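Only one chain is given next, in structure tokens, and it is the form predicted alone.
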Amino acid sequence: MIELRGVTVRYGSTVAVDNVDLELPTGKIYGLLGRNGSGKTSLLSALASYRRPTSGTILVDGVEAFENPQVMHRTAFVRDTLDVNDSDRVSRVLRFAGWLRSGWDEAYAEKLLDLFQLPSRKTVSSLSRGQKSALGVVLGLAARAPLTILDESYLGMDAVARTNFYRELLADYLAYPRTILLSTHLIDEAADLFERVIILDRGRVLMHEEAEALRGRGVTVTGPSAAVDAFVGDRLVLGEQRLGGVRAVTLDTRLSPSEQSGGEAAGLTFGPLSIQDLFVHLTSSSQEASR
């Protein structure tokens, strides 16, 4: 179990993470979502023991994580900016990772190099932006650390490379279960990987739920304005659009079969809400409410 108790991270007068409480059962893939400046990287840095929280405590299996060699040795944190020496060759970076990580799989790392077409003799500084991202992915996956944190690690990778990354992450996770936290802005692309979703907004946890529950949580309702108004009633509306006499609303609710059939009889149509759409509506509503 990973526990965050009242974790706050400040930079001077700026509060990046604001009194966060979380319990994260191990052995799952977590999607960490948030808009720019929401505190995702600051939270992950604290979780990976890269930064001491200004206040609060992070526990891994009941022991404090910060400056705990046993916890840090079992944690792999890959950021969009690689924490490696730019003058080193890729092969040397991988050898160092093998020395550092007890679970390092050299054969798997070589397989990933081939998959992402990474030349092992090149120096890190000579790699393209996409190749550097791919190197980060290799370091994160081949380490097979019990706690693997990937913070926007796909940046710079093209669509094919990202697809290969998602496939490899899921396949290796199923073969070697561990806890993976994936921070991403490409929510629709990665959503099928998530078992749980954490949404941060202005340093606070806006939501932490099972991904499957979120996939069935929201619904869009479209039809004649009067019929939509009657159907909506006092339900929570996340967003709406109007065009002439037609109204489309996004609801934060789950409909029963009888509710949906009754709405269809009144001329309404219903559509599912993706995790990305729900994220957009929830964070937009939160921003508007704070004004």
The other form holds:
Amino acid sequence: MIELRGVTVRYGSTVAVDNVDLELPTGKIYGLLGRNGSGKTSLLSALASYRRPTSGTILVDGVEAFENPQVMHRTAFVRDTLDVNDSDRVSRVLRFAGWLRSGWDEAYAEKLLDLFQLPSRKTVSSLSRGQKSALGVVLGLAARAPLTILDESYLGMDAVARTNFYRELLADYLAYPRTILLSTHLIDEAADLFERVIILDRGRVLMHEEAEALRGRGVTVTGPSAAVDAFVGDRLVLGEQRLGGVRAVTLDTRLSPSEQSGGEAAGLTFGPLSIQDLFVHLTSSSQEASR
Amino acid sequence: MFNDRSPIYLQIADGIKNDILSGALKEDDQVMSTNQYAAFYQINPATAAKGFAQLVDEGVLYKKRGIGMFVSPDAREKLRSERRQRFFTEVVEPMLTEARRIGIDVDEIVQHLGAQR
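Having seen the form predicted alone, I'd like the form predicted in complex with its partner chain now, please.
Then the entire complex follows, led off by the chain already shown.
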């Protein structure tokens, strides 16, 4: 279990992470979602003990994580800066990682280098943005760390590289189950990988739920305005659109089969809401007023 | 049709049910593991496991601890009778509704079906 208790990260007068409490059972893949500036990287940095929280504590399997060598050995944190020496060749970066990580799998790292077509003789500074990200993924996955944190590690990757990334992440997780936290803005692409989803909004946890529960959570209702109005009643409307006499609304509600068949008889059509759609509706600031 | 369950989780459960109905999966056959499904569909294994749990609840599969999931002996019969009951409400009724909407009468449908025999 990873526990965050009252974790706050403050930069001067800016509160990046605001009194966050979370209990994260180990061995799952978590998706951390949030808009730009919502505090994802600050939270992950604190979780990886790269940064001491301004206040609050983080416990990994019951022990305080910060400056704890036992916990740090078992934690891999990959962020956009990569935290490697820019003038080093890729091969040297990997050797260093292997020296640092007890769980390092050299053969797997070589396989990933091939997959992402990373030239091992090149220096880090000569890699493209996408190649740097791929190197980060190699460092993150081949470490086989019980706590693996990947912060937007797809930046600059093309569609093929991202597909390879998701495929390898899942395959290696299936073979070596561990706790993986993945922050991403490409929600539709990655959502199927998540067991749980954490949504951050302005430094606070807006939601922490099973991904499966979120998938069935929102619904779009489309039909003649009057019929839609009657169906909506006093339910909370997350968003709406109109086209002539047709109205489409997004509701944060789970419909029973009888509600749905009743609606269909009244000429309404129902559609599912993806996790990305739900995220957009829940975190767009125009929603603030009605929440 | 939209359902309040995840499409993938439904796909897995429906796929297994269809395999049982078609005879591709026979009684007491072992089905693929959660991890195999997860790798095939590129989904979290917990999602696949929920599909399996649903099938166990419905009595379509049974679990042998430490070995895996197997097709229940009466699964095929059960699925057939369920699907037969739903056939008229879920397949025939919507077809008739659409036929009415576009002005095809029942005689015309019967005639068409007669030619299919």
